[in-house]
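Single chain ahead, written as C-alpha cells, the form predicted on its own.
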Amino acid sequence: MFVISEMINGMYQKVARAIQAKDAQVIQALAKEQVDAGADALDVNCGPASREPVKDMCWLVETIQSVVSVPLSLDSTKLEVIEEGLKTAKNRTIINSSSADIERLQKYIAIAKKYNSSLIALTMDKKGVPQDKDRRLELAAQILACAQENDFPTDEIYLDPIVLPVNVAQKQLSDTLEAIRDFKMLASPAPKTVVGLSNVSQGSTQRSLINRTFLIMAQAHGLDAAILDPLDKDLMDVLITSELILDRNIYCDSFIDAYKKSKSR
C-alpha cells in the first residue's frame, strides 16, 4: 500500500500559521515525523486561506524536500499553483488532482507529461459525484481513454472513486469498493487506485474506527494507495496487518516492525 500523508495542508491551523510565518522548522518537523511513521509520499496543500498560493506552494516544496526525499503530491484546485510547484520539485511528483471533465483533464495530462508526474483523477465531471458504480466506471473509462489518446501511460493514473461520508451516503460505499476492484479491468497496463480515506468518516463519531474498517475492505478490493494520517498508529497497524493477510508481505512474529524497517530502507 502506497501511503500519501494528508497532514501538510493549510486547512490545519498549525500548518496555516507556519505557512503564513514561513516557519520552516514546523513544516520540516511534520514532514520528517510523517515519513518516519510510514508515509511514502506527502500531500502538499497551501489551504484556502493562502493569499499567495503560488509562492506558498514553492516555499513548501523547497522546505520539505530539504529534509525528506519522498515524492510530493501537489494538491491545489489551481493548475498554475501545481505547475510552479512541479518546477520547484527535485524528486518524483504526483498531481492531485484532475477530474473526468475532458477539457480540464487534457490540461492536467499535458502538465503531467511535461514534468514526468503521476496524476490523480477523480471519477466526477461537471455533473458532480456519481451516485452508483456504473457511472464511476463510465467516468473512469473516459479518463483512461483520454490518457491513451494523449500518450500518457495508464499505470501513472491514480483513479479516485470519491469516497463519500458514511453518515450521508452509506448506500454508496459498497459501490465504491466494487469500483476500486473493477477499475483494474478498464485498461492495460492497469491504472492505480487511490482514496481520500478520511472522507469516509467525515462528520461521524468513531472516526478512526470507521477509517480503519473501510481501509481494510478497500485493500481487499485491490486499493493501491490512500491519502491518510500516518500518525494514527492503530490505522497504520491495521494497514500493515491487512497487507500480511493478503499475502503481500512475509509473516514473522514481529511483522509490524519488519514492515516498518523495510519501508525505511
The other form holds:
Number of protein chains: 2
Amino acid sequence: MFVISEMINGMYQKVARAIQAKDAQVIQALAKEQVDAGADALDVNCGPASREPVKDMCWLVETIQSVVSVPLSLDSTKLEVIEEGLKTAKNRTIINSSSADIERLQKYIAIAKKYNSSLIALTMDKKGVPQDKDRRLELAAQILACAQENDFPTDEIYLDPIVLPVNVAQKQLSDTLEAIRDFKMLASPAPKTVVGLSNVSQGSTQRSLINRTFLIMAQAHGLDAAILDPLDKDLMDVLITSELILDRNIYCDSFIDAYKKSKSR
Amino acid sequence: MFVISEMINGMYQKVARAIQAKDAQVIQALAKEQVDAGADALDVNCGPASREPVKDMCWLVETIQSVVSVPLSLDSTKLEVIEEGLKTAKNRTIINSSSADIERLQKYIAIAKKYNSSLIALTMDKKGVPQDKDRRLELAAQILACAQENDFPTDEIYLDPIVLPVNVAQKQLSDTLEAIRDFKMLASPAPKTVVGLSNVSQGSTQRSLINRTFLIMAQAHGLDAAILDPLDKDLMDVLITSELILDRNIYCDSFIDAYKKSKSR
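Given the form predicted on its own, corresponding form predicted together with another copy of the chain:
Now the full complex is given, and it begins with the chain already shown.
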C-alpha cells in the first residue's frame, strides 16, 4: 500500500498558521513525523485560506523537500498552482487531481507528461459523483482512453472511485470496493487505484474504526494507494497487517516495527 | 456474518473442569455471555480430555439449550459423538466437520440429512491440507458434487478453505481469500463459506490484530461465517463495521450497540 499522508493541508489550522507565518520548522517537523510513521508520499495542499496559493505551494514544496525525499502529491483545484509546484519539486510528483471531464483531463495529462508526474483522476464529471459502479467504470474507461490517446502511461494514472460517507451513501460503498477491483482490468498496463480515506467516515461516529475497516476491505480488493493520516496508529497497524496477509512483507514477530523502519528515511 | 463462538471447548481448562464436574452454571454463563456479545451460534466441543465424549456432548447440548436457543455447531472428530448430540439438540444444528474424503463425506451427509443439519466440510483429504487455491477449489467441487449426488442442499454446506498460520504459510493466505470468493461460484444454490479464524495467528505475536485484519479481508471476499471469540471486542467492532460497509446493517450513530442488541436473545 502506497501511503500518501493527508496532514500537510491548510485546512488544518496549525498548517494554515505555519504557511501564513512561513514557519518552516512546523512544516518540516510535520513532514518528518509523517514519513517516520510510514508515509510513502506527502499530499501538499495550501488550504482554502491561502491568498497566494502559487507562492505558498512553492514554499511548501521547497520547505518539505529540504528535509524528506518522498514523492509529493500536489493538491489544488488550480492547475497553475500545481504547475508551479511541479517546477519547484525535485523528487517524484503526483498531481491531485483531475476529474474525468475530457477538456480538463487533457490539460492535466499534458502537464503530467511535461513534468513526468503521476496523475490522480477522479471518476466524476460535470454531472457530479456517480451513484453506482457502472458509472464509475464508464468514467474510468473514459479517463484511461484519454491517457492512451495522449500517450500517457495508464499505470501512471491513479483512479479514485470517490468514497462517499457511510452515513450519506451507505449502499454505494460495496460498489466502490468492486470498482477498485474492476478498474484494474480496464487497461494494460493496469491503472493504479487510490482513495481519499477519511471521507468514508465524514460526519459519523467511530471515525477511526470506520476508516480502518474500509481501508482493509479496499486492500482486499486490490487498492494500491490511500490518502490518509499515518499518525492514526490503529489504522497503520491494520494496514501493515493487511500487507502481511497479502504476502507483501515477510512475517517476523516485530513485523509492525520492521515495516515502519523500512519506510523511514 | 454468521458468528460461531469457539469458546465452549474442552481445550479451555475452565470448560474442561466444568464438563468433568458437570457444573451447568459455568457452561450456561459462558453460553449467555457469548450470545450477548454477538454470537449467532455456539460451537460445542468436549475437548481432548473427555473420557466419555458421547455423554459429555449430550450433557453440554442439554445444558446450553436450556438457556439459549441459538444453533449449536457440534464439533467432534467422532461421528457417533456428533450423532448423539444431534439427537439431543432441539434447535438448528451444524455438524463440525467432515473432510473431502468421499467415504467419510457420504457418512456425514447422510447424518446431516437425517437430522436436518448443516455441515461444515473442510477442503482437505487424506493427502492433507492443500498448498494452493486450485487444490482447494478441486476439493470444494468434490464436496459439492457429493452433496448433489446425495440430494443434500448445497447451501447447507459450509466450505472451510482451512486458514493456515501466517507464520507458517504466509503465501497461502491470499489463495485462501480468493478461494472464499470462488467457492460461491461452484454450485447453485451457492455454498456457504466458513473459517476457523484464530488459526491464522497461531504462534504469532499480535494475535488479535492479525485475526481481525484477516477477518475483514475475508468479509470483503464474501465470507459467510466464522468460528471466533466474540468476547474479543476489537474483533467484533471491525466485524460489525464491515457489515455496515457491506450495507447489511443500517448506519446509526450507535451502530455497534444496535447490532449487539439485535443479536442478544
